[in-house]
Structures are given as C-alpha cells and as structure tokens.
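In structure tokens, one chain follows: the form predicted on its own.
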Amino acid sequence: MALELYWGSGSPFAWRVMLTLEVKGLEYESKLMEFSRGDHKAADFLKLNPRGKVPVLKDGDFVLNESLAIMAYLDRKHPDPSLFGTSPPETGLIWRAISETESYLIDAGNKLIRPIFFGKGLEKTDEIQEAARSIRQELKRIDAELADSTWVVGTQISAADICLFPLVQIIARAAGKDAAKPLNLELLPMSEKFPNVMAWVKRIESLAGYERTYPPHWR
C-alpha cells in the first residue's frame, strides 16, 4: 500500500517530509490540502490529526503527524540513505543542527514571515527588525560553517539540511516581497550576504525529485 502524505503548499514542515520522501526515493500518494477551503479543518482530516495541521503521513493503518516524527519514522523504516547519521557523533551533530533550527530560527522566522505574508502586525517594526537580526546572525553562522562543507553535517544530505532548507527558502521569499521593502531587513541579496548558504540551496534544488516538492502556489 502506498504512503499517503497530507500536505499544504508553502508549509515548511510539509516541505521537509516531501524532501525526505524524494531523497529516499519513496513513492507516495499526494493529498494536497487547500487551506483557503478549510480542508485542514474538515472532519475527515481531523480524524487523522485533531490539531488540524499538516503534514500527516498515512502508512496503511498507521497515521503520524509532526514533521520530525515523520522523518524519523521514514528513516527507521527505510534506512538507506540514512538521514540521521551512521555513527553516534554524526547523529549527535545532526540533532544539534536540527535543535538549533528549531530553537533559534523558527520563532524569528515566524515573527518576520507572518506579518509580511498576511499583512497583520507590520506596524510592529521593532519586533520584525529584531527577528531579522536574529535570522542574520543564524545565517551568518551557517554560512561560515558551509564555507568548508558541502552539507550542514557530514558528507551527504541529512535531516539537518532538510529541516533548515524550507525555512531559508521561505525567509528569502518573504524578504523579497513589497511589504518587506520598508522594514530594513538587510537579508537581500542573499547570494551576496550569505553566498555559501545560497550555494547550498542550489545543491538541494538540483536533487532528483526536488521539483515535485516545490510549493505549487509559488510557481
């Protein structure tokens, strides 16, 4: 029975799972949820995830939500290629990188992305600029680490890359919006400010199956 993935266009967390499926070469049935129609709040979907959020993976009778949990499940069930490390040190470094993304980039990203995309809270310029400063600091740190490395951890793509990548893409998209221009975010052009990060972005974009993961409403 094919895997079923319930996802939403532009959700960085759903994007993580889609990248995981493509990197592992796994076939799955796409269940695109339309947020504007309230698909994620429909009764049938709430039976799968009472929180009403994507992603949700269905593997036969087994149903799982939360992106990191889904990634770990897929990696355990389909271990080649390994995304969470092949040695204790590598696993530790991958989880450290994931934890840094979760702890330091997601919250700042939300404070910047949501006002720009949805137009609510744009008057909170100090909060948005502080978020932008935090993002710049994190991206500078990652850029320095990628100066001598192809991937965030180790010699092949890992869960550390997959967790970080959608956030970088969405931050870049938000920074390029008209609503961002008066905010002095100092994030663009990313190819000049964070050249190693953007070279890493290009490497992920060149992966087989990447185009299938790209948010359709961005095209």
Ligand SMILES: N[C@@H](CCC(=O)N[C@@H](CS)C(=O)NCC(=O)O)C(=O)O
Given for the second form:
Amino acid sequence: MALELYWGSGSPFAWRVMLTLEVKGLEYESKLMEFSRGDHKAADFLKLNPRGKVPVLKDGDFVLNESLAIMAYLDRKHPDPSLFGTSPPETGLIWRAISETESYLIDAGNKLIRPIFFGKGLEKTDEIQEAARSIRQELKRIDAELADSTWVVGTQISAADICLFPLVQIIARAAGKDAAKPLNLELLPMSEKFPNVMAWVKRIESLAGYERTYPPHWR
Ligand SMILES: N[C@@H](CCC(=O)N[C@@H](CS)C(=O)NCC(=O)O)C(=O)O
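Condition change, the form predicted on its own to the form predicted in complex with this ligand:
Every chain and every other molecule in the complex is listed next, the one we just looked at coming first.
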C-alpha cells in the first residue's frame, strides 16, 4: 500500500518529510491540507493527529506525526541512502546539528516569520529584531561550517541538512516581504551575508525531485 503524506503548503516541517521521501526515491500519495479551509482541524484529520498539525505519514495502518519521528521511521524502513549517519561519530554530529536547529532556530524563526506573514505583532519590533539577531548568529555559525564542507555533516546529504533547509527558505522568504523592510532585520541579501549557506541552498535545490517539494503557493 502506498505511503500517504498529509502536508500543508509552506510548512517547513512537512517540507522536511517531502525532501526525505524524494532523497530516498519513495513514491507517496499526496494529501494536501488547506490551512485556510481548516482541513487540519477537521474531525477526520484530528483522528490521525489530535494536535491538528502537519505533517502526518500513513503507512498502511501505521500513522505517525512529528517531522523528525517520520524521518527516523522512513530511514529505518528504507535505509538507503542513510540520513542519520554511517558511523557513531557521524550519527552524533547529525543529531547535534538537528538539536541545534530545534533549540536555537525554530523559536527565533517563529518570532520573526509569524508577524511578517500574518501581520500580527509587527509592532513588537524589539522582539522581532532580537529574533533576527539570534537567526543571524546561527546562520553565521553554519556559514562558517559550510565554508569547507558540502553538507552540514559528512560527505552526503543527511537529516541535518533536511531539517535545516526549509527553515532557511522560510526565513529568507519572510525577510524579503514588504512588511519586513522597516524592521531592519539585516538578513538580506543572504547571498552576501551567508554565501556558503546560500551555495548549500542551491545544492539542495538542484536535487532530483526538489521541484515536487516546493510549496505550491510560493510559486
Ligand atoms: N513539531 C512538529 C511541528 C508541526 C507544525 O507546527 N506544523 C504546523 C505547520 S508548519 C501546523 O500544522 N500548524 C497548524 C496549527 O497548529 O494549527 C513537527 O516537527 O512536525
């Protein structure tokens, strides 16, 4: 039975799973949840994930939410190519990079992205600028690491890259919006401020199947 992926356009967490499926060459049935229609809060979907959040993966009778859990499940079931390392040190470094993304980028990202995309809280400029400062600090650190490395960890794409990539894309998109201009986020142009990160973005964008993962409403 085909895998089914419940996802939403522009969700960085769903994007992680879509990239994982493409990198592993796995076919799946796409179940696009329209946030504006409230699909993710409908009774049928809440049976799959009572939190009402995407992504959710269905593999026959097995249902799983949380992007990292889904990535780990897919990697265990379809181990080639391995996304969580081929040696103990590599696994440790991949998990460290993932933890850093979860701990230091997501919260700051939300504080910046939500006001810009949804217009609520735009007056909290101090908080948004503080979030932008944290993001710059993280991206600078990653930029330095990518100066002499093709991927965040090791010599092939891993879960470390896949977890980070959609967040970088959504931060770049938010920073480019008109609502972001008066906020002086100092994130743009990203190709000048974080050249190695942007070269890495281009590498991921050139992966086979990448286009299928791109949020339709961003086109
Ligand atoms: N920790 C979760 C986060 C999932 C999440 O926040 N999904 C958002 C979209 S980016 C969502 O479905 N939000 C709808 C809502 O909360 O109402 C994961 O990694 O999967």
